[in-house]
Amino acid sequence: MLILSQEEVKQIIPLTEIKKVVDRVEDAFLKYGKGEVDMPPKTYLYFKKDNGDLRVMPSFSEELKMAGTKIVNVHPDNPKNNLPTVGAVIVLNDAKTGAPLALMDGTYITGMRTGAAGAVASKYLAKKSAKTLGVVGAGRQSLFQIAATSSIIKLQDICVYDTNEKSIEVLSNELSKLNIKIRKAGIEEVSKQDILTTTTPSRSPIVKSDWVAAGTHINAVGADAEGKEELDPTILKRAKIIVDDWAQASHSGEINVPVSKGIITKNDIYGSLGEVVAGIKTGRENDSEITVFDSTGLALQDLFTAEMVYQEALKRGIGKDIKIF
């Protein structure tokens, strides 16, 4: 079994090459939309006393002849102990024999593939004339969202809001290495951009409906557990809602609270991003539509990205091969 550390994964797919991940994730959505893959909903274990959870995310692709399982934790208090909020590992298995092929860091892959999903959604759901991006939250995921979207859309202005201005400064320094410029702005101005991406752990709406103009595309990324939400539910009532997966989104995505309160139902969901990418359903139909992509993160995004990393590692001779049994 091949073991790949985070540094080795970064060596194979550096942030400068995130477009490769965007293409791979787009292919994952395509296969999911066509029903060519197997992916049960992610399973949660909640550690309430420790303010965290563990998620198990399996998937299988006949085309890749491979299965992948990601085990990922989310512990918001970890930074106090100099640990990342999100940590993950991914195991790849040979579908023919079930034998484990690789064990690799999944933390960096999670960041990359989540950013890539936002970029794919923007490609299919934002206005063709979209030139501005607003981001609420300047944490680690905002780096991947901005880098990925910038890799496929020529953005003229990127503004970011965060309650911690130091985080915006850190983000700006990181993005400058990619020749991407951002500016600080208030949350209302950020919400008025052509594309709006939310990446916070909020458990109450922070983006007001009055701030969101006709024609806006929203990537709702932050809500990834039961009880989380970032958008005023009125926005959802005005919008065409696209999920990555209904079961996951209704349980732990941006729509989970409005669904639990009966504000919206499954009938209010237009479809999945996979259906849009596969051409089964139309994405944006005019420049006045508000579109919302509820991103919860699919195991397939991890599988298709990790498989690419694995194949490249074999070609380059990167990683440590061990006999596990």
Ligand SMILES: NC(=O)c1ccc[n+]([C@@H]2O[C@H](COP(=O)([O-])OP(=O)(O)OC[C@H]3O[C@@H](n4cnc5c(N)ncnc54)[C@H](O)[C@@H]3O)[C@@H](O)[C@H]2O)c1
Contents of the next structure:
Amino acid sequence: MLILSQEEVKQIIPLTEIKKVVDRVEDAFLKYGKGEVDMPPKTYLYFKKDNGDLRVMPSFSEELKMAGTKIVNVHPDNPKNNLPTVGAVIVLNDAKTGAPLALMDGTYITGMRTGAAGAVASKYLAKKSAKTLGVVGAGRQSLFQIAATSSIIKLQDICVYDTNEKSIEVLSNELSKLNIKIRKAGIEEVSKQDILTTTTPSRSPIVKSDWVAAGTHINAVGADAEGKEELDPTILKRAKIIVDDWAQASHSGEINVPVSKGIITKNDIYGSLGEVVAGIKTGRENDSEITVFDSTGLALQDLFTAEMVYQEALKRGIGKDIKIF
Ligand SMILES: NC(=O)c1ccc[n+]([C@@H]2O[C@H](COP(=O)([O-])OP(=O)(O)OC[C@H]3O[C@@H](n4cnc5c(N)ncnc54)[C@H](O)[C@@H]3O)[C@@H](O)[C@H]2O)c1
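Instead of the form predicted alone shown above, give the structure for the form predicted in complex with the named molecule, please.
Time for the whole complex; same chain goes first.
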């Protein structure tokens, strides 16, 4: 079994090459849309006393001849102790024998593949003339969202809001290494951009409906567990809602709270991003629609990215091979 540390995964797909992950994740959505893969919804364990949770995310692709399982935590208080909010490992198994092929860091892959999903959604759902991006939340995930979207859309202006201004400085420094410029702005201005990405752990709506103009595409990324939400539900009522997966989104995505209150039902959901990528559903039909992509994170995004990393590691002789049994 090949062991790959975070440093080794980063060596194989540095942030400067996030476009490769965007393409790979687009392929994962395509296969999901066509029904060519197997993926039960992720399961959760809640550590209520420790304000955190642990998720197990398996999936299988016949084409890749591989299954992948990610074990990932979300602990919002971790940064106070200099630990990341999200940490993960991914195991790849050979479909033919079931044998484990690789164990690799999944923390960095989670960041890259989540940013990539936002970029794929923006490619298919934002209006063609979109050139401004607003981001609410300047934590770890915002780096990947901005890098991925910038890799496929020529953005002229990127503005960011965070309750903690220091996070914006750190983000700005990281992005300057990729020659990407951002500026600080208030939440209302950030919400008025062509593409709006929300990526905070908020448990109550922070973006108001009045701030969101016709034609906006929103990537709602932060809500990925029961009780989390970032958007005023009125925005959802005005929008075409596209989920990554109905079972996951209704349980833990941006729509989970409005669904539990009966404000949104399954009938209000337009379809999945996979269906749009596969051409089964049209997606945006005019420049005045508001589109919302509810991203909860698919195990398939991890599998397709991790498989690419694994093949590249074998080719380049990176990683440590160990006999596990
Ligand atoms: N959809 C997915 O696939 C996916 C994947 C990874 C992470 N996430 C989620 O995305 C969120 C962000 O993850 P991260 O790793 O960037 O976390 P992080 O802790 O690194 O960053 C969160 C940022 O949000 C800011 N913030 C908190 N409340 C805010 C508010 N009300 N207004 C503005 N800013 C606020 C914080 O100051 C911080 O800078 C988490 O909820 C995480 O669970 C989703």
